[in-house]
Protein chains: 2
Amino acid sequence: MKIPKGFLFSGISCGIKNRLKPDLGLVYAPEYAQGVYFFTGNRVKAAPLLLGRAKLKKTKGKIKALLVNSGNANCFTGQKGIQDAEYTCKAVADILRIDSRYVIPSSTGVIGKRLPLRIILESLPQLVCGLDEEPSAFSQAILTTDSFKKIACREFRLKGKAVRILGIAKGAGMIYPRLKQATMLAFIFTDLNIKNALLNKISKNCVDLSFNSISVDGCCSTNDSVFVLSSKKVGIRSLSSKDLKVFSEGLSEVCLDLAKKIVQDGEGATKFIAITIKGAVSRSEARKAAFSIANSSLFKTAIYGENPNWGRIIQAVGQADISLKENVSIKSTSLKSKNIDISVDLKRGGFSWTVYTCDFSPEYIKINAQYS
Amino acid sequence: MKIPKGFLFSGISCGIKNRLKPDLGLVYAPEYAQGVYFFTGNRVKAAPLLLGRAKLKKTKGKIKALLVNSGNANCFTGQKGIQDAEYTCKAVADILRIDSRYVIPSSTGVIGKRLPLRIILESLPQLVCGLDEEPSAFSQAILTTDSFKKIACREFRLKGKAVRILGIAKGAGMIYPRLKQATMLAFIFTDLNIKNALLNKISKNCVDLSFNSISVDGCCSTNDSVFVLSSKKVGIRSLSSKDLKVFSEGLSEVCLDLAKKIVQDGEGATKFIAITIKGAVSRSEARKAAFSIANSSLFKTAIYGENPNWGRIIQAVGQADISLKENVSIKSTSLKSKNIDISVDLKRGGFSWTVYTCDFSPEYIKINAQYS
């Protein structure tokens, strides 16, 4: 794997879940990393989204070290939740010899209960000692439910110069980003040499296309977030709109590409499922009608069945807050195959979009009945 | 069984569903019946609604019979579906020797098939022949994958005179009506001589405590229809406030049985839970939050389990479009018994709203898999 310069990674497991389980990981970038940064739409937000957007706001973006657990959301954990997290990112600047205004804390699990802070400021030492190159204890120590890790990576050429992206994300359940600006959890590294307002805007029109296009239970999470972080290595001169084309390409692959791993690895999920709205006014009249059936628990029963019961992409289109012509038609490849194409034609204008969600099986209702 | 003067009931199977299962209904109201009716909030309304909300305004909501099919929703068959309910009614009314203007359709079932005219046309002499004051087989020809027959009536007594209400509905799954002024079906028979003004008044507030209150999988349907009717059998000299209330209170418990009878058999349900949101700053708050709970995959999921996983209540009141601070609290029955009363107080205002959904188990996907 072809890795950003100026990225280290480490991953262990603490027993924040069980003696077993990977579930502390840390990201450190020695010479600093700016970027931006995307936290959820739901009302409800995490102690580490309300101290990292603090936090990144005073640094305009600027990252030395992110630290990330799972098993524990601290959320809904109040003021303490909030002083506990800031707990942490001193700690891990202690070790590292940093300003702990660099360090960004990110967590995903259960809701509602404190971090259990002994066992995690314990293994801080272990953690830092295992940082190197290789990202693949970090992309596992991030998972819940999730079944398999999920990384992507693109490498291409700017005037002749490597210029690499990585993307690291976890997801399974609990996904509906409805993004002001969010999404679930989803660590992009480059080592681009690019403005945070270039980066700023490329990044909104990426996770738009991937992250908000999903969608495994219709779920917003209080906890997802995005990072797309430069550590400004490579440094390309006169960026010209061709080059920034080449790198926006790339990141929206990375991004896409993360973002259906996520579908696949929706909890319970048989199938993977891309739903394409054309002919809507608006891209955002075809945005409501995708998701309205990517979220119709009777459409994801119905697939998981392959029974084609085409009815319920109309009841779901119509309880979308759209206006609806008659003629409305619906295409579809075979329900048979793993991977599905719906196509809903509402032949009102020039608009599409697509959204990408899994079906709805007995394992989804077996995972969620026991999670805690 | 006390039923209202005035009307007559009847039901068989024509073959819509198979041979063996009831799915025509009649009612008929010999000397006029006058009321309200209620129609779904989905932008796609099924050709029986069309049609029905049409006559309706034309005859100022006079009925005579309503003819009521199950196992086809006659929904997106377009203007030939529209026909064909129109047919129906005019083989219905030649046979009842009335205005065809005075019949109105209504349906339930598969969407996107035309009605099988014929074997519904062959079956209406029998059908007619069936007319009498028990109401139970037509109660039963309009369920689809109901598990029971959902019936609700009250006696009460005004001015010494006794005023029957009777209440017949189905639906077990697509249930979240919501109500522009909609939801599934259900239909309501009185004797009470009432002013239409007065009894929509009175029933818009029943409906919405009621019908308007509940969701099953969130899905909201095309074809629901509730039907408020008066036979005016029964004339109270000078309706006075006092009567009012008490016939108001007579019609809300009616509403509130069937919609509650409604949850209790949706679709693979184990358990019936009733979510009150309290200390909202409006009703319409307090119904949003509560609604973004009872339509959680994940909080059904887990009550199923029964697994007290508040976070996932935290996390779909965030989700809910409103403000919220810091304390909100929940209190919860055990999760152990049938029964669920769970309260979240958001601590802002005096408002509050109780919704009625079920939990989420392998049996909904079952059934939700295979029908068509």
Second form
Amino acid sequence: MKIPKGFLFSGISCGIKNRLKPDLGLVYAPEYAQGVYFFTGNRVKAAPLLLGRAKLKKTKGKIKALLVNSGNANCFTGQKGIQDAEYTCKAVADILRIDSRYVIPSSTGVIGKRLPLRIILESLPQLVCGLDEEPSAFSQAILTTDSFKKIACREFRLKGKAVRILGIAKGAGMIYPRLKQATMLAFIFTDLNIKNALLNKISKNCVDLSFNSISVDGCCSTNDSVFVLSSKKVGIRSLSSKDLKVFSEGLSEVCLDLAKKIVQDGEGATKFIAITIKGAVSRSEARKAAFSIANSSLFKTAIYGENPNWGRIIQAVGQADISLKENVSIKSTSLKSKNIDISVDLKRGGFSWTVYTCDFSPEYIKINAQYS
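Show the same protein again, this time as the form predicted on its own rather than the form predicted in complex with another copy of the chain.
The following holds one chain only.
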């Protein structure tokens, strides 16, 4: 795996979850990185999101470090939660000898508990000492109920220069991102020197078609975040429209790869389902219909039981306030397969959208009944 230039990674276990499971990660850009950021649409936002958003506004998107913990969301913890997040940022900044304004926090885990500051602070020197170009430990440290690490990468050449994109994500439950300018976290790194305005435009489209098009359980997290960062280490004298298209396709592939991995790792999931709505009067209607199906518990349990009860699809689309005639067409690959494609033609217009989801199994209930 070839890593974008300009980034170092580290991950350790500090005891937030237990001493056997990695739960604290760090990304360091020694010469700064700049990018674009997308945060949850949930009205309740975790302390690290509130603090990070304020910092990024002041630094115009420039950062030097990302400090990420799992096992504790640091959400619904009031002003104390923001202070705790800032305290950890200042502590790691002191060790790295950088300005704490450029250290951004991120958290995932149980809501309503304050960060265990003592054990985090005691572990920061070890975390910093472990920084290197290998991202595996970091990708492990950000997981919660995930069953596997989620990494995607691409490398391509622009005007003879190698450009790399690396994506690292976590997520298995509480997945229904509604990201605005990933509980789902995604960190995407590139070394292409690209203007932030262009990166923002390209990233928005990539995020919309990937992370904003998945659902495991219809629950939008308080901590969902996507970071798209460039170290600007690979300079291209003049990026042509063809160059931008190649970069956009690479970024889109990384985002979609990660998004699909999140759904495939859905808590208790036995089926990966792609729902494509065709024949809608607008992209918005197609998306609305697809999500109404994807978030239907009746539909998801029917798929788990391999029961072709298409009435549940009709019900879900109608519930989305979309008028249907009886000429609607529903096609599906075998429900006995692990990967299922379902196509619904509304025959109302010329727009389409695809959403990715999974089934509901008894294991999903067991995992979430015991999660605390």
